[in-house]
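Okay, so here's just one chain, in structure tokens, the form predicted alone.
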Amino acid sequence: MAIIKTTDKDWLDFQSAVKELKEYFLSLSARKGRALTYNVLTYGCQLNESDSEKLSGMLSAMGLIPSSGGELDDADVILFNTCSIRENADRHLFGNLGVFKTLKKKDPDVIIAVCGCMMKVPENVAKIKKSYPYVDLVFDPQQLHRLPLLLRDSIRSKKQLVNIAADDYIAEDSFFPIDRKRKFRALVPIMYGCNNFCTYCIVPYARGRERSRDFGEIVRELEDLASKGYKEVMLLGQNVNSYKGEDGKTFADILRAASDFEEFSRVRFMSSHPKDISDEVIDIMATRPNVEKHLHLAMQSGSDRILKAMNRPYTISRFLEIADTFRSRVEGGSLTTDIIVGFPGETEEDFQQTLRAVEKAKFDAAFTFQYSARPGTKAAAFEDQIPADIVTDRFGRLTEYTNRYAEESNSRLAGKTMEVLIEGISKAGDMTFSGRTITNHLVNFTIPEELGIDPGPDNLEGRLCEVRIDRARPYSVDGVLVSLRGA
């Protein structure tokens, strides 16, 4: 596959597009006599989420605006992005769109889109076209910029138009208009796609090989930020240390320029691959008070035979001396993982290999998922294939491992008092608000009213406080507000 970077024609083209769709629009705009609206439907990861905001943007600066009904079907353009790592979506996805027959029927005018990773399994597209007819487009992730030229041309065509790259596109994030959906905190891609090629993941085929970012272009976006009042910037990668910058620069180099800006109270990144993380990265986390003291390190299993089989080119050793330096160095510092239960050949005492590991790990957290089988991959046609019912089994055990420790994390903050970024209402409601230290802890927590603090989200959202922690839980802890920084 080749790697193609945008062009100044593919600017000239993308704006031609957007202005002949914004004509379009407003002409339907005004038979219809109303506003025209869309909604974009995520799936998956913060890569997805990221993708989103550019979609979004794009559709805005057609001269539609988002849908505020919140239903499914209210709107006139309904883009679904996919994903194709968790099985979960793949259901969503397929159930979702059977809705939009009679939909269509009614208003031929209405747009249904799909686009991101499920468009990269053949499976999935040919399911499209066979069983969905009337969704007007699909596309990939690697033509996320291209959305105007092939949206004109479906409009043009009215024929369903789909449309999957053999090569992989990187285009600036400055080529995009983007629609952030926080106040304080910005997605911040720095590279596309994988060449790590694990047996069970399909991101590789889905999202192309890798593609680093330019460097310059990155500062100038984090400045850009900055400048806007963005108090959180997330760096995004399917594997940020791999990060390879043409001028030689790494992800260090990334991680130090985006903290030197003093404007961000918090400078985070996902994800870590355990091959690629660096001593230089963990000594810049231990050293700079504004990046988050948090490592997420895929860790998937603590059996050196399944990780062979699943192409993580690690031992259990090596990964346990990384959470060992991370741990020693980074004063305070929180580590996540992932976990994989019942890949292919799996045994019972792979398994406990995988308690013991944990036992020694003592994770803060744990992302932990049943093994299945993806399209495409090469896992998926391994013939030891793991039962059900055992699968299960061991995923409940591992569940009850990754919970206590999770839980005597949170435990350890009781009594403290620390500083939360300020993320908005929590779901919990009740005028419960929600916020992250810099270890990644979730905080939920009240105000009192002895202090006059105006509870509105405007007010509060993306500020630093003050909350003591009062009870830990297994996911969160719950706290009061002791006192609120800033303006």
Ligand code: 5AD
Given for the second form:
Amino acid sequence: MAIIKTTDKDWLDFQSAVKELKEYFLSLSARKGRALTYNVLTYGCQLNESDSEKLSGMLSAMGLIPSSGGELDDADVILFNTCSIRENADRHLFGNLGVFKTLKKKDPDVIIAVCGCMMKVPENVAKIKKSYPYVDLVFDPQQLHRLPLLLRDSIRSKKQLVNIAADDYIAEDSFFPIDRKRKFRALVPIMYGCNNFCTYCIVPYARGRERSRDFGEIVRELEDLASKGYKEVMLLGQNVNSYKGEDGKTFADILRAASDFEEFSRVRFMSSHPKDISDEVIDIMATRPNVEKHLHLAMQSGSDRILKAMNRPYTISRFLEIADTFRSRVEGGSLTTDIIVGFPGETEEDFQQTLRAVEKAKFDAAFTFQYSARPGTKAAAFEDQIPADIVTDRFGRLTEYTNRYAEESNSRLAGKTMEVLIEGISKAGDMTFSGRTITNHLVNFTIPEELGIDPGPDNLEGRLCEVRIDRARPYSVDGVLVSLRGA
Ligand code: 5AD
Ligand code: SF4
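Form predicted together with 5'-deoxyadenosine (5AD), following the form predicted alone:
Once more the chain from above appears, this time first in line as the rest of the complex follows.
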């Protein structure tokens, strides 16, 4: 498997395919007497969200406009960006593909395409070929930059086109038109893929080998984002701390470069692997005011035996040592994690060790997962798979623990006035606003009328404010806005 950097020729081919598709869609639109739309359905993690911003950017460049965006919203181009980690992802995809069959029958010009991590699992591709012949195009996440070429070929041939690459490409973000979903937050991938091969995980197969973007390109992108008014950047990678740029540049160099832009109120990053996180990065978090005081460090298990079987090269005492370093250096910082229960061979004693580790680390929040075998991974072939009822029982007991510490973490904020970056109207839809502290705590707040603040998203999104926190909930805190910063 080779790592291939895109060249100027790829860029020229890209542009010429976009141009041809634009003409095609323009004539189709004239024929139908209406504007043509696209719907990109995104499942899974922030890397997928970032990919979808590029997919949307490319479709916009072809002259299409976004549909209203519901999950089953009709559109002229429907693109599924799939995930193979999250529960039930496959049921979701195949269920939804079934729904669009009627649409395709009614209007053969509709294009249905599927990409994302699930397409690197041969069984899924075989199923589409066999049972979903009306899907026009199937491609994998490594070939995002080839969407225009593949779409053009599929329209020309009028046959199902399946193109799964054997190579890992690295296309710089500057290559793409990007439709960023949020006005104030920019997702900035700094590296792609993963070399760790944790035995339960499909990502190294789905996303290929680790490859880092050019340091210079990343800084240029940050410069551009700062000049366009973005307030928050989220540096993304499966394993950001193993970033390796030209001239020995490390993740610490990127974090410093990003935080040098005063325009950014928040510099965030995801994810860190315990084997790679450095004291230098923790120091940057401690000393730079606009770098978030939040570290997401996946523990996965509290048992050394299970960590070894997972191919996670650290012991639980080393993990807790890093947690201690973070807590002692980054005052008030929050530590979050991922934990899997029911990994093959996990005994009650192993599970108890996980509970004890949670007690010691006192995670501010935890994403908990029930182990599920992913075809193609090593652990899927392990013999001692744990019965579902035991997994469910352990999961329930674990979440009771993790919720307790999450609530405690939120309770510590009660009574304080904290700086919050406003994200928008809260999901409750009742004129409660939401935002995050620099420790990534979610804050829902109201705005007293007497302050005379325009509550419109254009005025509020991306701005910093002070919120007095008066109540803690399990996953968030409630408060009242005290003052709004700057214009
Ligand atoms: N089963 C359960 N959880 C998984 N994760 C990854 N693969 C699996 C799997 N096969 C979890 C890990 C990872 C998070 C993103 O998803 O905890 O950190
Ligand atoms: Fe998967 Fe492990 Fe890589 Fe994370 S570090 S993406 S869990 S293989």
